[in-house]
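First, one chain by itself in structure tokens, the form predicted alone.
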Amino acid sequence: MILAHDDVGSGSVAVLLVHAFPLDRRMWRRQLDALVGSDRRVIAADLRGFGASPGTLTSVDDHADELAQLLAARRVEGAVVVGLSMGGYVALSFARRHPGKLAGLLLADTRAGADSDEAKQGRVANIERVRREGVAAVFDAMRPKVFGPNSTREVIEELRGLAAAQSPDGVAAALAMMRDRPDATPELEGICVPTTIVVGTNDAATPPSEAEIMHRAIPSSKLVTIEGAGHFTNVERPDAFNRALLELLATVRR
């Protein structure tokens, strides 16, 4: 069964859009109302175990080759990969797995590094914390991390009733799957289609600061910095957002 998603628009190039934890692909309305407009072809996916697409997995790079399932169902030969926070972890590997599929990249809000040891015990106390408490509790742990002073209550409560409605065992393994993925930071200096990296300046789970190492190391890729967004940048500043991602489109061959 291939992954719950939208397809709309047209286009030679797809935009394949890819969610952040604990969400699911209708995080991405307003970048699908945008690049709709521009006359694009879309495809918004939800992972396995996110959204509709039942079951779990645990692998970053399983993840990744559902993704190029989905492109090969949909007779996508070649698209512009948009991942933020976990949807950026499949990214990579994605990029590593598939590069003959990958046009572009845009890596937000995320990080190549694997997890550090405190970060991994983080993902087991939230593991637990999902099975005791459900995902609303995990992303209310979360919330100090990913939102800043200038986060409204619209855009939190918007996320935390995507996350609410998650399964808690797909969000359990999405979690043992963050734990385990592999350092990724190696295989940047490889990746060789147009990349822009975007990072808001509040975002306290994946600050700046590795923006600038996938900076510096994925050759003549773009940084963007949004002033004032926390981890969600697309929710929380998609004008900002659509404009870097339109902007990318426009080196990206069609």
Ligand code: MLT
Second form
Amino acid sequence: MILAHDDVGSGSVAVLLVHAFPLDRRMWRRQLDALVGSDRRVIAADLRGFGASPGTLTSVDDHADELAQLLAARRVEGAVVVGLSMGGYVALSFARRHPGKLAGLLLADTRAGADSDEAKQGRVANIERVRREGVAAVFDAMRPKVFGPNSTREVIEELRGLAAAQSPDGVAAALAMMRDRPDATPELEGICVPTTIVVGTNDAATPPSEAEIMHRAIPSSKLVTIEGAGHFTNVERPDAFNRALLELLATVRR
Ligand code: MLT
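For comparison with the form predicted alone, provide the form predicted together with this ligand.
Below is the entire complex, every chain and molecule, led by the chain shown above.
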């Protein structure tokens, strides 16, 4: 079954929005609102196991391939892939596996490296936690790293609500997928499409140092640091995020 998605606007090149963990495509509503009415086509997808895409997947490459199948089904020839955090892991796999469909890349609050041993242990603990206590408990365990002093209660409650709506099976599979994903660092230097890297200065989950590693390795990439924002920059600071996205889109050939 094709991934659940929104597809607005028209054109053969689309902006493809790939959500974070443990959320779904509804986290992009501020970007859809900003882009609807522009001359851009935008597709926001629910990765397998999230939102309205039932099932489970434990391979980052399988997620990337499902996005490529979605683009083919929607007759999209090329995409500016926008991935935040887990969405960035999938976006980097997409860049490796489907370079001919990649028109541009925005990597937000993510990292190219694989999980450390400590992070892998954290995934295992969270797989047990989601089975025992549910998805909201996994989200609550993430809070100290993903939110900073400027993160508002409204934003935290909105994202917690999205997390609580996710399937424990889908979330457990995604935790295994993230634990086992390969190191994408060696492939960064081969990325030759317009690329922007976005990071919030208060993001302790995927901190600015990770964004700088990707910026140094991806030729001609642009680094946008959003002062005072936590991990979910597109939700916390939509104006700054949308500006970075629109500036990237202005450089992409259609
Ligand atoms: C996310 O926001 O997608 C997660 O922080 C990714 C992760 O746990 O590595």
